[in-house]
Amino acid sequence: MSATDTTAPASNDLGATPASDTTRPGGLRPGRMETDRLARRIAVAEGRERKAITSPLTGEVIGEVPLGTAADVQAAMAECRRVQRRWALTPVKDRAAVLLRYHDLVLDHQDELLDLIQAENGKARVWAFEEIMDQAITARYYARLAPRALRPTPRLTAMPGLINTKEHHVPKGIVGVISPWNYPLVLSTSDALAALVAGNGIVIKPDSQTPFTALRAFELLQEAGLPEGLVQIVTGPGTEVGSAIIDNADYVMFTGSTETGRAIAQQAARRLVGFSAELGGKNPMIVTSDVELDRAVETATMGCFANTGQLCISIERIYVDQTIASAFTNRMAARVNALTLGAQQEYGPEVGALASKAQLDKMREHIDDAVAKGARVVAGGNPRPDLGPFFHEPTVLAEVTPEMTVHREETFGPLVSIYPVQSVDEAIELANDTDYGLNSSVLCGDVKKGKAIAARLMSGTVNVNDGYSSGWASIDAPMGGMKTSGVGRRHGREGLLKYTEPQTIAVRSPLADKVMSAGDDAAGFAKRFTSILKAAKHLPR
């Protein structure tokens, strides 16, 4: 169905045509033979109840996975721990070499990974490729960083030359990973890469909607040289499998909702184990009056609707200077309505399906509530069952007010609201008026001004003249949330060292005993060291 097809949904009140579509695929890839093979890698005892995995693109069943139990998690932990002890003794350079080989395998096998991502998640292929890029960059980065960052580091002491001290980094042991469905490759594997090269084992519960991508990725890691058994994958409900992982792991990495993050934090705290969590967001974008309008519209459109809007760092609120608000809204409506939707597993469509009925229902609830309370749909606004069970047009709202659910609650779908503002100060105040603080964006003609605005925004990443990708792709910089958007960081040195325990090893020289000895004259000892302490103040370090 084309944008001009008379059977397409009616145009919105700006007169722009709704988002166009492309043809549906003839059949999903991969086939059941491949998914059945992958399912055999799951660390769950035979005879467990099984769950059918359906594709959001077509509603077809693409495979089945067993529903694991707490007993399965405990068995997986025991096997993982056995293998991890040997892995921790493997030289870091050899562990890093596995990541470099995995880097090549991901690029070489990208077509089958793209098929899996699309079949499980429903996203357009162009955004599935975003996951391939991330895997290659992340694997290469941590392979290069680990030998340097994990090397024992000399530290200053109170008695230089008499005490030799080095900081070491000891693997945590078993890292439990609980990953979501929206980036089935990136969010199941990227954090695991850092944990593995640091010497840990992994027990992971991939999301129940998207297990097969994770299975294939870890299979490629094993092909790259990762010891068999070092990664254990257990599928099943979060209430049982996820909870059992938290109860047995030495560290927990979670990506998902703030509500679930709070529960995980409480459970981990009871055991006094560390955890890191990237949680929800209601991410703002500020558009100043001096922007180049077409570029700003393109940037905003990608920042809002990449990955069908199903990413924690996508933009859901846009604050636009009132002098350009009308022009910006009209142009963005036209651009959004021109986005192509499609279900085929090929490059072409810009927008794919929502991942589930629950996501589609939430999208509809937010739109219907807003419209009923006076909001105006300026682009999109319609579900597209003609394309697949969970397709919905990318949608832009105007005249959104605080009593509407969409004003403060995260949609996690292709929906954004535009708000005119009187000044930059008002935009910053409104942008910060949220419990979340994950990602923000500033579109500004004057880069110096844009950076000054960015410094006033309370979020873990701020992108100037971009929506989200520049901050995410800056992999040497920490990435995570302020306020209720998360705890800890991924990426950078912090994203590696959080999977280790810092250990200080101090070696005392025999000469120190003579210098430090008080002998029989404690007063003389105190006088001598008072002089040393006064002199030490003037040393350069």
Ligand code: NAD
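Between two forms, the rigid core is defined as the largest C-alpha subset superposing within 1.5 Å. Residue numbers count along the first chain shown, from 1. Everything numeric here is computed off the predicted structure, so don't read it as measured data. Compared with the form predicted together with ligand NAD:
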Second form
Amino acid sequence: MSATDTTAPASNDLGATPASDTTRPGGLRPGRMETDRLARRIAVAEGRERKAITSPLTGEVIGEVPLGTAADVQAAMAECRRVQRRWALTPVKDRAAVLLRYHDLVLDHQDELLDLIQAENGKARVWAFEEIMDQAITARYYARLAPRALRPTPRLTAMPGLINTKEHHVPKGIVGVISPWNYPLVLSTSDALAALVAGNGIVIKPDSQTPFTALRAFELLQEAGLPEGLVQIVTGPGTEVGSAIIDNADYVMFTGSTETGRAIAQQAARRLVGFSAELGGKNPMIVTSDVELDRAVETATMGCFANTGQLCISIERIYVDQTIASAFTNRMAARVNALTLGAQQEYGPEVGALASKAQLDKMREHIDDAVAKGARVVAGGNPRPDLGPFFHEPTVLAEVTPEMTVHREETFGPLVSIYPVQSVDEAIELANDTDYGLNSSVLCGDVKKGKAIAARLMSGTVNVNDGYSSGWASIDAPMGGMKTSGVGRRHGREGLLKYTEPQTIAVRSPLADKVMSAGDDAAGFAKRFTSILKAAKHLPR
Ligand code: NAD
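Given the form predicted on its own above, I would also like to look at the protein as it appears in the form predicted together with ligand NAD.
Let us now look at the entire complex, which starts with that chain.
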């Protein structure tokens, strides 16, 4: 496991940043002046208690945010609703144009966004760039799709020509977005882009640890033409601010753990408002005997350790054909041990820091429990406090058994277990033996065989010869979880139309009055209508 130099600051010089400078020499970007400026955009009343935001890269305080209350959420909702009424009347093509301008702004401002993502999440820059790509792809996709998908569509009626009907898509109103910390840009903004172009307003609670990326992204959206006030950002505890959002929004988009997802589902159900939940996973990969070994090892390594393994769709279990299990494990161990770790805010390191002490503790618990019960560490295995407070080596385990916590529980960190299997059938059975169903992967030589295996896996996405990115990049296809991994889908038409209420507008023509009214001759009406129904059955549609 190699480590590149870190950029740990000499001290936490809060407030000492020169006014003209947004970087602290030797410290993290952006400087305190920029995060203080962004924090002023938060929709929380003056005088609330504040929380310091610490960078997992270095342990340095990078800014602070106010802890909002239910009253702040209610005020934000009222302002958002006022602006949303006008936004809903804005032509879809004009709303879409905002997304296309945002697309350009994100690409133009990528360096500062990358700095923010790294500073508050700790990931390596290459994985922060994944977030930039996602924003551009999502903005362009929904800008192009929305005018077509939201156009009123003629629908068949029982009496074609006599009743003329169109299906409309009415915005829900206010979409409450509650997002986690692992993709500070994607998970706060991508779902919001679809909701906004559909005509909604947004009240969002980004995770308390990663608020600044979301603040900057929505500022860029405003620069792109989004009306001021249409997006309200409220920071604070999930149990208070998140809960108040669910109590007031017209639809809830939640991304986070399965446990919190259950609580949110219950609360939304009580109000009879819709919700979409993207939750946890314990994602399997199946490696068949006919793979090209080096390619399989590289794909598996990236599928497990991208984004420091803090990725809902990353791989935590590998089922490999026993005939190649030993060679695969040895080569993967060598590749994982060669991964570079580092805290630089520049391209280079392949693995960054874990996002928090809680994440580091969970990683340690899973490894220590497994090793105490007989598992073998074949790569990594150690924390790396020399690089930063929450660094840990990407780790590969073998000989993992069902009584170990890591066998079934999501680690949500850079930890994977390799299991040899006797057959493809056994691999499929073990892969499906989980309460989760978010993502899975099949690595194979014969793609036809791989697709057949994929069709037998119970997960919302299956990647053939990839870990996760092909499924995510399939922006026109639905993405989400089966079983306890989620409710609803993001991406594709579904990811847009869920933010609307379908509304049927049916217009009756004067001619219908003659054909469709019983008048005072109900028996004649019934006879006439029976003939029409019989004839209708012979029509092609
Ligand atoms: P979490 O559920 O603890 O928190 C997610 C968000 O919910 C945070 O903003 C939090 O403040 C808020 N929250 C917490 N309790 C709440 C409540 N009672 N009411 C309303 N909001 C509340 O999840 P986490 O630990 O921050 O994120 C990691 C989890 O998220 C993992 O399980 C991971 O698999 C999952 N995840 C899923 C996806 C996906 O697309 N399926 C993407 C990223 C992360």
